[in-house]
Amino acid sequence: MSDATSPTPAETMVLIVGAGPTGLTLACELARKGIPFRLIEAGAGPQPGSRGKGVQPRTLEVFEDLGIIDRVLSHGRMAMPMQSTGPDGAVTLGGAEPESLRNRPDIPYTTSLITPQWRVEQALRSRLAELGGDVEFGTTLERLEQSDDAVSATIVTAGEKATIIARWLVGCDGGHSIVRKQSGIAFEGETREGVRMLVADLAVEGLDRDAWHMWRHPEGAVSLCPLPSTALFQYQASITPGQNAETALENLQAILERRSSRTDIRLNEPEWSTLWRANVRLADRYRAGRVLLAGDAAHVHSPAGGQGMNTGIQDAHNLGWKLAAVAAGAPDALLDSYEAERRPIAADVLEFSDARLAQALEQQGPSTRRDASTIQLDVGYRGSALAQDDRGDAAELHAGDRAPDATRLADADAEHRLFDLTSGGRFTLLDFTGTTTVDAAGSDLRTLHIVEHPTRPDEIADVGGHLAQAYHATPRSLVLIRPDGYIALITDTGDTHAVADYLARIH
């Protein structure tokens, strides 16, 4: 139905509200699967500011799968040194690659990447354009209503209203999400007025760009982190009740001089600034009928530990293949696994970032420690309805775990990494028997037969033994890897029926 202010409704499979890193990742996932969608963003254009600047190794693996890893890495710096100066002038160094992660064939990225968030969004928008998608900037969601079959969304662009009819609507529209509010989803938690932070992007004179510099002081911490691929630094200063919270240059300079005891560092006028307030909240559910939430619309927390942007991107990576599968005819229940898998992860992130924030406040500054707890490679879904294996409890690797990488996999022409062969958002079966055939009618399955002397395109040799080691495989093992890089199924008995039945259940 249409009226004078609402043209004939437009039909699409998925409407994504919000074009930050989460919404853009989801759009890329749908675009490469050929699923019709629209991506709307209330802002008039790309958002300025560095904001989230730490990209964790697991997210880098997602970017490799999406085909943007090279452009993201080219605008960032891995393992940036962290130099923290205490009130007594003592300097603590950190940021080095964890010793336990060095030279690991199963882990291609071992430290976080520092890059401004707008660079991440730029890379995702470019990839989306290559896949035939775009962002509808300056378009707001005014109202949504849903039925058993669809969601009706009223949008406004340049004062003109229109209606979009979508089979699914995904709110990626941040902590103040209108999607979440109109869907009646509670956002449990608290706003901590006593914990605030000044953040600004600005040029700095008198300070080298070789490290992330931090100063701890009894009144609070201040830090200057060089932003790779720019001439700017990100300035951060904690603000407690009664302290001046203005973002004016004069106040930023005064805080820096008091807390660093240095007058030789000169700040320039900020190009972007904000006052961050500590919100710690988690949506009580990620789905209400045909509406789903992802990213900050579902969870907000302290930036301590650099988890926020990464968690949202991984939300989208998890949801994207499932939405695409359901759009292609898979059972609707597949979407229920999204909340079941991702909400516990967000709850853990809230707890982790809270602990890191408390530690930072106690020490009057961010921790220089970087270890396996921050890089999200241990995020997994053991116990999920989508995880199935016949291994005993003592096994190191189970279904639901992140699928490890491996090097020195040779076909008839060259050597490859496993991630080179599994990218692209498809199911992949690792056949350690070398000869197994699985009846996977109707599924987009790629099979890699592990043999000694490959002669066909679907055969590879595990030259270095890294693949068998990473997967703790026997000559009868079959390992099914999900489109988002997690292990769906492991059978060490060569049970082809288990693989076929699994694929049939979700297609």
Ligand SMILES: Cc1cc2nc3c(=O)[nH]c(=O)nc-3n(C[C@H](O)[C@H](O)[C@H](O)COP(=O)(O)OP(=O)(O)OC[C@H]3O[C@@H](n4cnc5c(N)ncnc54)[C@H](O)[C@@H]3O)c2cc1C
The other form holds:
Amino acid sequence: MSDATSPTPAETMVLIVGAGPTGLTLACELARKGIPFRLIEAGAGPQPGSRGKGVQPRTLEVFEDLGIIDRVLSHGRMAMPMQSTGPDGAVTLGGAEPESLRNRPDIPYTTSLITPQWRVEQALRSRLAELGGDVEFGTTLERLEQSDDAVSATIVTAGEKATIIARWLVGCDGGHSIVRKQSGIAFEGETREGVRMLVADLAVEGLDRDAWHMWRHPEGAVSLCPLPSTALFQYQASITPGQNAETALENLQAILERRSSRTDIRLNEPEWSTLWRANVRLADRYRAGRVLLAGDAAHVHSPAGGQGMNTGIQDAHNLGWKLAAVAAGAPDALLDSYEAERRPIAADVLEFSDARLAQALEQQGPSTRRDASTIQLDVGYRGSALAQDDRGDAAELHAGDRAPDATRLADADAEHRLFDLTSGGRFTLLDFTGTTTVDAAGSDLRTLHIVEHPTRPDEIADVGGHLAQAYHATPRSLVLIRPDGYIALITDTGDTHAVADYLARIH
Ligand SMILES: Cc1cc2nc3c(=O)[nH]c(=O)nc-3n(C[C@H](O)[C@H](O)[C@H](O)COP(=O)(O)OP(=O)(O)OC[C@H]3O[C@@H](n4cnc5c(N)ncnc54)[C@H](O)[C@@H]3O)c2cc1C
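Provide the structure of the form predicted in complex with the ligand, given the form predicted alone shown above.
Every component of the complex follows; first up is the chain already shown.
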């Protein structure tokens, strides 16, 4: 999908800077829509390290939509038990699936998956390759300038400079984003000098791999989390001013022994390590003309609560279909909905992860709580310019909400889940009237007619009644689902013109 190297300046539709989880997700989105792009990455190869090891349920749904859920799940563990030991030796257990989410046909994944971040990136890269795209490793963005029509980017590969002219440039280049700085976008917030964390991937002897082990101590917390699909654990220890912050094995071992009172656990030489510093910052804009920001380039915060990578992936999932639509001729204003929808989510994540961090520091250890706020299933865009419905305020489900899943949907041959039928990045219309046709020329609309006795491929029976229940549907309801799995429009009056007008506006 990437352009072949051509004489300078090369041209492409979208230049993505940075091949972390955010840039890779965006590239997959554009690749599956056939939008020409280039994805450049300063690193010589894939980034090592477990880093964002918690994949939240909403992100798992995104991975299902992208077609990589099986490979991600196969390298991780759902509902990792969390065993937290206090200074008095008292043990608290956590990490179980929340009772309220059990056996829900509308929620396929109810707990986070623990897997090293490099595994997630590996899965995204393999999907990108299947879609015909690739990562240009060892290629650094040095400078960018934009005009009304294009962005001109100076890149450097093995000391050689070249120019890429792109219609759009997306900075997925992490917390130190050069794209953000050169676009004059402020990164408001603060660096909390007093809060740091040692993180390392290492082999451990003398500790079982059945749980994420944490020890709370007046000096600070230390934890060891088994990393599924590897023989390693992720080591984390909070470091306050005056404490030794070296990543050397001797220091990691000494901290573990002091804080856990366990001398029987032996750490091996780290395979990867870092000293993380608390930065809590949010970009004041996500867009400057033809330049957009996503992921850590737009928001950074504490890893407490495990939200950063997830928020970046969901930024890219939100932006991808809009950018593809605009590249294919949709009105440019569609891109403004990206910041309007995603920046408030990041602001909430900053606040939430900060509260989590404070709680963890107060309790001298990470919180073992997992609930709706951490699993990101309540992320939504009610009130967005892209959300339209004719339901009263008291209705439980509105446009802008996450489109719920449903089980037991039967066509003439087999039963399916709704997410099996809606994946792939297209608009889907749920037609509860069973007979409605919407004039949606050029919009790549897929319609599922809900009928009692399906005979055609676009007809399904709601055998368990879960679909009507999840969507609070009547026999006159029409529900339009966006390519990123949020509800675009609901009408309970069978108003086909509303659906056609909506699609015409954004295509
Ligand atoms: C210790 C730790 C624990 C964490 N735990 C969690 C967790 O449990 N859950 C969670 O969701 N998140 C967690 N995170 C956060 C998560 O790792 C990040 O939010 C995530 O990596 C952000 O992804 P990204 O793609 O936006 O940016 P990055 O992963 O930072 O990727 C940016 C890429 O851009 C490249 N780049 C930079 N500048 C240029 C340039 N000029 N030209 C070309 N390429 C460039 C970089 O080399 C890099 O590969 C944790 C982070 C840390 C450090």
